Every structure is written in C-alpha cells, then in structure tokens.
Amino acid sequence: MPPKHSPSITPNTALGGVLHYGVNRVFHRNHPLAAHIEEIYYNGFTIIPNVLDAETLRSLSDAIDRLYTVQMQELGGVALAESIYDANNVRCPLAYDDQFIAIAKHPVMIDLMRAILGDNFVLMMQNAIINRPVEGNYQTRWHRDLNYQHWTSSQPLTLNALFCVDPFLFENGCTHVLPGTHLREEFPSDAFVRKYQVPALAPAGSVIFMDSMLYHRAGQNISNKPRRAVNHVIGLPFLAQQIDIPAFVGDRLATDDFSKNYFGYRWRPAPSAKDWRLAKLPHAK
C-alpha cells in the first residue's frame, strides 16, 4: 500500500497520460504510421506486420532461389558462391523479375518514405538475401548499410526496408539491431553490444524498417531451412545508387514522374554542360 500521506497522481490526458515537466516540444505526426515513424526516429527501427500475403511470399521465395542460380551462372557458376562478401545475395533482382519492381514500389513502403524523407528519394539498392543453415555469413558482422560512415544526422538520410519472405526467428538467424546507435558516431563497446542487442522477430510478410545508420547484423541460422528477405536502401538523391538501375534496365522503368525520380533517371549525372542545360531548359536548342 502507498504511504498514508502520499500525493494523488492522475494521468495528464492532454499529454497522452505521461507525466513530465519542463517540456515544450513533444513528438507528433498526423499520419497513419505515426507510431512507426516515431520508433524509427528514437529506436532506429520498427516492424510493420502483414504487408505481404502468403501467395506473394511463395512466389518471391521461388524467385529468389531461381535468380541466385542465374547470377551464379553469370559469373561462371562458382565465383558468387565462393565470395565471402557476396555469397547468398541476389543483386538488383528487379532487373530480372517484375515482381521485385512491385515490391520496390509497395505503397506501405513508399508512404513511409514520403513521411520521413519528403517528396524526393531514390532507390539506392535492392538485394535479396538468403541466410542458409550452418553456412558462414558475412552479414553476421555488425555494420551500417552506409558502410564505414561515422557521423550522424538530425534527420534520416536513408532508410532500409527489409521484407521478411520467411519468418524472422532467433533460430533461423533473424536480423539483430542495436537500438539508438543511429544517433551516435562510433560503434559501441563489446559489453554494450552483448547487453543491448535485440533480435528483430517478425512473422513472414512483415517489413522491418531501419534508419540505415543503425548498427545491425544477421543472426546465425541454426535451423534446417534458409531464411529469405528482400532488402531496399532508399535515400535522398544526393547519394549514389549501388548499381546504376537506369543503365541496367534501360528506359522501361521510366513510366511516370515518380518512377523517373525513384529509380534514379532524374538524378543521373549529366554527360556534358549542354545536356545539363537541356534537361533544365527543354526548350533550349
């Protein structure tokens, strides 16, 4: 029981039931995904479930396995599998299969990108990931998806969208995150990592959104089945694409103004001063 003379405390409903003082600014977004946006800003990640249906997941799973074989064959059948850095990755699958274009333009993902990044953003990278049982995985090492960068920004510059094709479980090597590390320049100590790492557990069909500066890693898959996912890195246009998507696929994705911006057509460097001016002044001769 409380002390006899303890003060009565009632929730402050005007501030959402959380008591505080000396606070002049409170996070607020009038958006259907406001709670997820807030988690990205403060924790560096959020999970939205039930984004993809079972039929889509089955189709993506088959396509990822098929395209991995295709990309191994492009390199002679052995180089990709033997690469410690790129084994079990399918690079830019949207160039091979249109269902990955649909995933790259999924309305939930695009809506969240607009809410955080604004109207202009570009798909910097899409890759499909296979975390296989037992095999060594370079991605089990902690990293940022903007590699080798030790700085922070008051606003997110790039975001990851990781579509869970299979369930993300501890046993099959789900992604692990270090909440809040997108706000610090340096990588934390071993003791901090061991204490505060969090497994991002999620059912198949979920999307894990992260600030790309959040430290994260894949877990070790100790199950008997592979875990698949489709990752996207989406950022502001002053950052370069990993693969030049317009050069890779040609003009077939330049179907409307949004697609021209999003897939990078608008942001490609001009080959000459004249071309730059013609792009800005279409009426010029």
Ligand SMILES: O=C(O)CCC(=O)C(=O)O
Second form
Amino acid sequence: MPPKHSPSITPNTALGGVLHYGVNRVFHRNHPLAAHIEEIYYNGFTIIPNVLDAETLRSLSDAIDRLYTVQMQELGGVALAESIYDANNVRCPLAYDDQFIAIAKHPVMIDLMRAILGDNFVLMMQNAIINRPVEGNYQTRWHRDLNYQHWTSSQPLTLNALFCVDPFLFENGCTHVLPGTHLREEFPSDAFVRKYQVPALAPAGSVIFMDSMLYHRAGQNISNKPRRAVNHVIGLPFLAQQIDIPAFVGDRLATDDFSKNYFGYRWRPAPSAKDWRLAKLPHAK
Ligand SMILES: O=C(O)CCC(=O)C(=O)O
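Could you switch over to the form predicted together with the ligand, since the one displayed so far is the form predicted on its own?
Shown next: the complete complex, the earlier chain at its head.
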C-alpha cells in the first residue's frame, strides 16, 4: 500500500513504463543479451532460439548416436552405464569429435558467459544427452547440476548451456525447470513443484541457459523418437572439471590464451610449490 503522500512516483510512467514506488535500484545492463541475462538472474533460465542451423543439427545428432555406441563399447556395455545411472549420456564428446569443440566455443554461449561470469571461466563439463522414449531415465528426477549443494549466491557461479539438437516438446520429455529455485537453499514442497514446474519448450537449434543451481529435470519421453541435446556446465575457475579435459585430450586445445583458460589448462593444480611459483613468472603465461 503506497503512503498517502507518496513523495516519488517513478518518472517512467510518462513513457508507458512499469509503476513502482520505494524503488531506487532497477536492473539495467547495457548489453545486446541484457534481456536474457535478466531472465537468468531472476528466473534462473532463458532460451535463445536460432543458434544452430539444420545441417549442424543433423551432423550433431548422428555424432551423438555414434559416440554413445563408442563409449558403451569402451565400458563393456550399456549395463555398466545403467548401473551408475549414466545410461544415454555421452561424456565429454569434444574429446572424440571436433564439432563438439566448435559447439563448446560457440560465440553466443561465450558472449553470455563473459557477460555474467567475467573474463575467466572454465568448461567444467560437456555431455550429450539422449532422452529415449519410455525408458527409465535417471535425469527425470529433480536436481541441481551442482549436486548436493544447498546454499545461495547473489551471483551465478556456474551456468548451464543446453543446445537443443531435437525440438524440446512436452511429448518428447523436454527439460522442466522450477523458476526461482536457484535463489533458495532447500528443495521446495511437492505441492509447489507440481504447481510451478515449467516445461522449457524450444525449437531445435535453440540454447537453454540456466543458473546451475536451478532445480530442473528431464521430462518423460512419451513420443516415439529420442530427444537429443548437448549440455555444458561452465563456471568460475576455482571449481573442478568433471573430467580433466587437458589430461583427456592432451595439448591440442591449448591453442591460445582463451582456450588455455576455458579448457582448464591454466587452472590445473600445481604439482609442487616451486612449479606454482614458476607458473606465475611473466614468461610462463
Ligand atoms: O534431459 C534433459 O533435458 C535434462 C538433463 C539434465 O537434467 C542434466 O543433464 O543435468
């Protein structure tokens, strides 16, 4: 209820703006992606359409299916992946196929990361997801991508970027999100979840960005086709990579300063005090 003699009605009313009172700080970012940045801050997610073209999507789709077979052969079969609730995931596909390196460095994603995380951020994880029709999928359980973490942060520390290789529809089990839950420590009640869960509907070629602390899940795929996506978790360098990318791929991604930072070469723990100091010398950079 406004005070009777309200001293300040905000002046943007003349421009058809939103009315408020008692407000002297309003979100403002001078950035081409400002509207998306704002959605990530407040809702915990945003969708940018038309990032990948049809040819790229076809090629990624084939590669995801092929690499899943390769990784299951490495492991000795799907049953082992199922036993650790990791079926239908391709882990770190960029180590097997360079088109996933191009996706991991996609300029739209990198621009948004830089705008939110600043100049230094690391690819903590890349995985390709296959949500198959009517199979039990562990990812249909609500979770944060920073598992087991119950705290809040006024700034995002890690972000997800989920490239939609197939359309994200309710029928094929698109990602569902619980807006605003990145701003609370605990998981909400069942009634809240049922009332406020939102399917993140998006055409193929879109990217869904999330604060990694946002509760989300895969939907149940009741269609007759798989839904594929390529997921990234990108964060500040004090966090560890899921798979040590420099160890996995060797030096071949350390091509420039950005890549040395982004793929984690620069942030690997030093093997000794002397090595740590030597790495700080100007010529070592
Ligand atoms: O399949 C999806 O859309 C969500 C996947 C997911 O929750 C995850 O990879 O953490």
